[in-house]
Structure formats: structure tokens, C-alpha cells
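Have a look below at one chain only, the form predicted on its own, in C-alpha cells format.
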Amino acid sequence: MYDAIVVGGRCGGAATAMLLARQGHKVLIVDQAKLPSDVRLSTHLIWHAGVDLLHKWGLLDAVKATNCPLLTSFSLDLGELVLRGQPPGTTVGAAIGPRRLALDKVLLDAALTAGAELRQGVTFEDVLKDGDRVTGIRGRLQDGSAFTAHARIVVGADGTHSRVARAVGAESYNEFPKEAGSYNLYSYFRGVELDGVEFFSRPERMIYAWETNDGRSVIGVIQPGRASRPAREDMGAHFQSELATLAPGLAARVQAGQRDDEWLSGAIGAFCRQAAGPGWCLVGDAGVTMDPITAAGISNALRDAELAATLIHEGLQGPASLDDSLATYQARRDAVSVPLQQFAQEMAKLAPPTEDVIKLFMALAGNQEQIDNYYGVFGQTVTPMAFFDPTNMARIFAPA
């Protein structure tokens, strides 16, 4: 009998397991893969709120030691206007963009050091139940033999297509098909000089670039999910044409470097799922999957891990029951996640800017405090509601 079984040992699951194990709980992590392994479809960026959590947990130095630099410069090129700023209200004052192979290993090693157990090669099949309450899991090992384990709570951290969520019947809401979001085409490059995190916003396009591990950079072009997509054999030519037309300065720097990986592309639907029920809860993409245009996924997973682990610990320790403790999880998660999801979904339309949007960015020019607050929406140190509140909009437009 375990206190908690975490299905999925990547960033959200490993962080949840680590935090519970550090509080003295008996934790089992199960994963179908041999960990750590890379996650190919990831933009890697951890915004400031996520970096501050890594610092709080004592893991930021280990992530940096994977030869991944802190990112302290941020620019948004709007064509005739470039906004440079830094999210306010942070401890570390930086973002970071580790490859998932590096990040997940740091978190998993920390979980194992804290006392969590790991079973790899376990294919999750279903939850075990006593009435309506989840009491464990069953699955298969690589040799085909049956595997079962029991726990007071099962944490689903198994991603967007979560089998745990399906097994417990977690209801979905705020659903958006992938065609309503963005389509991402990117690869990795060496020898490209970058000035921190660079964004280039153009009508129906967003271009991004930042450094990951070992001197490599991830550089991509985002277009609306409804737009036509290049065939695989045309991805390179499409990418270079987009950069040359929309961001010629970056295109020249990319040409001076060298691509050292395959072209990657994808689009995903967005949704929220019921966060918890009798004997179970969800963290990370299993609970909330957002359009990747704001690169919020990893930061969200780390934040959910801390919230879920805090509530699970309270429920395991008493005096409240696990059900009572987790009763507030969905509302507290959604208070942060839903506005960010809606913000990302609106951005993912990549619609040509309206006159009001143009006026807003022109009003931001020269107003460093408010530029920083705008970056804070991405860095998750300023809520979308606070930035777009009419009172704050009036403060932005008054000097302009």
C-alpha cells in the first residue's frame, strides 16, 4: 500500500512525486517508457513562475548544470515597434529553456533521492476501485505479466491523452479543436546568435527563438491551425521562406548557423478536465492542455504539481479527509489556468491586429512598467485579468 501512485514520471508527475516524498509519504511512480526519455514535441520554455518554483525546490542549479543558460532578455518585434521587457515580481528574474530529457531527469532524480520508487515499463490499463473510490492501478509489465499496486490516491500525470483521466471518467470542458489553435513548425540550430528570447509577431504568424542546452537554439514559425500546412518534404523551404519574408534579420542569423535536427511540427486541441475525484487527481497536461503558442505548459505543470502535492499532503495528514482537501483543487487550479488558457486560445487565432490592439501596443511604447506587466502575463507573474482590466487599460492609455 502506497500513499500515492503517480502515473507518468515526466515533469508534472516527477515534481508531484518529489514533493510528496519530501514530506515523508510513500510514493510510487509508474511509466510505460524507460526514463528519462526525450519529449520531441515541446518548446521547452519555462517562464519565470516555473523557474521560481525550481529555485524554491532547490533544483534550479541542477537544471542550469545541464548546460542550459538562464534567459533574461525578452523582445517582441511588431514590425515598426519592438518592445523589450522583463516580467515583474520574480525571485530569479529569468526564464530557462531546457530540453525535456534534461529537465525531466533532474526532477525524476530529485524524486528518487527523496525516497519515491520508480517502476518503468508499466503499461497502465485501468484503475482499481472500491465502490466509487479509486484504490490503485492495474497494468502490464513489458513481459506481459500483470501488475497491480494500491494507494490512497492515484495521480494522473500521463499527458494530454491521459489514460488515467479516461479510466476515472474525468469530464472535459473549455474544449477547442486543434484547428481553432496554432500549428507549430520548428527545429534546432547551432551557431545562431540570439538576444535572449525573441518573438516576431506578424499577421497570421508568430516566430520565436531561444537557447536550450549545449549551445543549441529552438527556432520556430507558428501559423493558424486552420491554414494550409507544408508537406514534410517542403518544410525546410517553407520555414526559410517565412523567416526571409517576415524576419529577415533572424533569417540571416539562421543562415549563418546550422540546423542539426529534423523538422518537427504539430497542433493540439486545448481543454480542461475535471481535476479530482474520490481517490484520484490530475496534474499537468492531463488536467489542462493549452495551445502551445504561449509556451505555458511546463510552468503550468510545475505549478499544478505544487498545488496538488500540498492538498494531498494535507489530506493524508488530516484532520481533513483527502476528498475534503482536494475539493478545492479544481477551483484553485482553474482560477489561474482558465484565464491563461483563454489568453493562449485568443493568441492562437493569429488574427490581424485590430485598431484597438494597434493602439494598445503604441500606447505601451516607452511605458516600461506596463511593458514589463505585459510580459508578466506570459511569465505568469501578472494575471490576464489584472493586465486587461479597464482600470489598467486607462492607466496605459492616459500618458499616450
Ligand SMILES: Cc1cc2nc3c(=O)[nH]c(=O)nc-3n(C[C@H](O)[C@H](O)[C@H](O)COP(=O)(O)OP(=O)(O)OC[C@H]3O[C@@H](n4cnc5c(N)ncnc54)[C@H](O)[C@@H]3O)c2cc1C
Contents of the next structure:
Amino acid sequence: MYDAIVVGGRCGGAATAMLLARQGHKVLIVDQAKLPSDVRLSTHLIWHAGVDLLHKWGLLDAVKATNCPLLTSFSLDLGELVLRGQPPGTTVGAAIGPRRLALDKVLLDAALTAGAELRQGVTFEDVLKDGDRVTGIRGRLQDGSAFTAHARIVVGADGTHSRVARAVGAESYNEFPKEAGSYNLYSYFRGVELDGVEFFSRPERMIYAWETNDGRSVIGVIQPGRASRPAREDMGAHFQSELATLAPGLAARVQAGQRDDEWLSGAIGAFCRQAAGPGWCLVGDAGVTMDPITAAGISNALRDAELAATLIHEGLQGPASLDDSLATYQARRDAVSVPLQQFAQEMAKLAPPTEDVIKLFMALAGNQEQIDNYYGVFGQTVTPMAFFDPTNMARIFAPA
Ligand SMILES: Cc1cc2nc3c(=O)[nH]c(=O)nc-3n(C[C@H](O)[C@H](O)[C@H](O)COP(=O)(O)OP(=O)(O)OC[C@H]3O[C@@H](n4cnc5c(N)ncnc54)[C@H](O)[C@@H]3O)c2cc1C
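Having seen the form predicted on its own, the form predicted in complex with the named molecule:
Below is the entire complex, every chain and molecule, led by the chain shown above.
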């Protein structure tokens, strides 16, 4: 009998397991994958709020030690205007872009060091129940044999296609199909000189570049999910021609380097799911999947992990029950995640800027405090509500 079973051992799951195990709880992590392993569909950027959590948990040095630099310079090239700034209100004052092989391993090692157990090669199939209360999991090992384990709570950290969410019947809301979101085409490069995190906003496109581990950079082009996509054999030519036309300076730097991985591409639907019920809760993408255009998913997963682990700990300790303790989870998660999800979804349309948006960017020029606040929306240190609040808009437009 475990206190908690966590299904999924990557950023959301490993962090939740670590935080629970550090508080003395008996935790089992199961994952169908062999860990550590890479996640191919990810561009790895962890913004400031996520970096601050890694720092708070004492893990940032271990992530940096995977030969992954802190990223402290940020630029958004809007064509006629380049905004450079830093999210305010952070402890570390940096982002970081570790490959998932590196990040997930640091988190998982920390969970195991704290006393969590790991069973790999276990595919979760269903929950065990006593009435309507989840009491454990049923799964299958790689040799086909059955696996069962019991716990006071089952945490679904099994990603966007969460089978835990399906098994418990978690309701979905704020759903957006992938055609309403963005489509991302990217690869890894060596020998490309970058100035920290670079974004190039162009009509119906967003181009981005930043360093990951071992001097390799991830560089990509994002287009609307509704637009036609290149066939696999045309991806390289498509990427080169987009860069050459839309960001020729970056294209020249990419030409000077070498691509050292295959072309990767993807688009995902976005949604929120009911966060908790009797004996279960969801963290990370299983609970809220956002369009990747704002690179918010890992930071969200880490933040969910901290909130869920705090509430689970309170519920396991008593006097409040687990159900009472988790009753506030969805509202507290959504208060932060839903505005970020909506901001990402709006941005993912890659619609031509309206007059108001153009006026806003023009008004931001030269106003460093407000440029920093705008970066804070990405860094998750300023809420979209605070930045786009009419009072703040008036402050931005007044001097302009
Ligand atoms: C193209 C793209 C680019 C992205 N770029 C960024 C970025 O730059 N920055 C950022 O912050 N986010 C980015 N994201 C989002 C980010 O990858 C996710 O938010 C993050 O991986 C969520 O972590 P997680 O731990 O919740 O789930 P996952 O990382 O998906 O991990 C889920 C785990 O559950 C396991 N699992 C699944 N089903 C089962 C089962 N039935 N039984 C047992 N185990 C199971 C899997 O094996 C896996 O290990 C991107 C996403 C996409 C699609």
C-alpha cells in the first residue's frame, strides 16, 4: 500500500513524486517508457517561473551541470522594432533549455533519492476502485503479465493523452483542436551563434532559437495549424526558405552552422481537464495541455506538481481529508493556467496584428519597465490579466 502512485515519471510526475517523497510519503512512480529517455516533441524552454522552482528545489545546479547554460538575454524582433527585456520578479533571472533526457533525469533522480520507488515498463490500463473512490492502478508489464498496486491517491502525470484521465472520466473544458493552434517545425544545430533566446514575429509566423545542451541549439518555425504543411521530404527546404525570407540574419547564422538531427514537427490540441476526484488528481499535460507556442508546458507541469504535492501532503497528514484538501486544487490551478492557456491559444492563431496590437508594441518601445512586464507574461511572473488590464494599458499608452 502506497501513499501515492504517480503514473508518468517525467517533469510533472517526477516532480510530484519527489516533493511527496521529500515529505516522507511512500510513493511509487510507474511509467511505460524506459527512463531516462528523450521527448522528441519538445523545444525544451523553461521560462523563469519554472527555473525558479528548480532552484527552490535545489535542482538547478544539476540541470546546469548537464552542460546547459542559463539563458539571460531575450529579444523579440517585430520587423520594424526589436524588444529586448527580462521578466521581472524572479529569483534566478534566467530561462534554460535542457533536453528532456537531461531535465527528466535530474527530476527523477531527485525523486528516487528522496525515497520514491520506480517501476518502468508498466503500462497503466485502469484504476482500481472501491465504490467511486480510486484505490490503486491496474496495468501491464512488458512481458504481458498483470500489475496492480494500491494507494491512497493516484496522480495522473501521463501526459496529454492521459489514460488516467480517461479511466476516472475527468471532464474536459476549454478545448481547442490542433487546427486552431500552431504547427511547429524544428531541428537541432551546432555552431550557430545566438544571443540568448531569439524570437522573430512575422505575419502568420513565429521563428525562434535558443541553446539546449552541449552547444546544440533548437531552431524552429511556427505557422498556423490551419496552414498547409510541408511533406517530410520538403521540410528542410521549407525551413530554409522561411528563414531566408523572414529572418535573413538568423538564416545566415544557421548557414554557418550544421544541422545535427532530423526534422521534427508537430501540432497538438489544447484543453483543460477536471483536476481531481475521489482518490485521484492530474498534473501537467494530463490536466492542462496548452499550445506550445509560448513554451509554457514544463513550467506549468512543475507548478502543478508543487501545488498538487502540497495539497496531497495536507490531505495525507490530516486532519482535513484528501478530498477536502484537493477540493481547492482545480480552482487554484486554473487561476494561473487558464489565462496562460488562453494567451497561448490567441497567440497560436498567428493572426496579422490588429491596429491595437501595433499601437501597443509601438507604445512599448523605449518603455523598459513595460517591455519587461510583457516578457513577464511569457516568463510566468506577470499574469496576462495584470499586463492586459485596462489600467496597465493606460499606463503604457499615457507616455506614448
Ligand atoms: C512541439 C512541442 C514543443 C514543446 N515545447 C515546449 C517548450 O519549449 N517548453 C515547454 O515548457 N513546454 C513545451 N512543450 C510542452 C511540454 O512538452 C509538455 O508540457 C510537458 O512534456 C508535460 O510534461 P508531463 O510530465 O505532464 O507529461 P509528459 O512529458 O508527456 O510525460 C508523460 C509520461 O507519462 C508516461 N505515460 C503515458 N501514458 C502512460 C501509461 N498508460 N502508462 C504508464 N506511463 C504512461 C509517458 O511514457 C511519459 O513518460 C512542447 C510541446 C510540443 C508538442
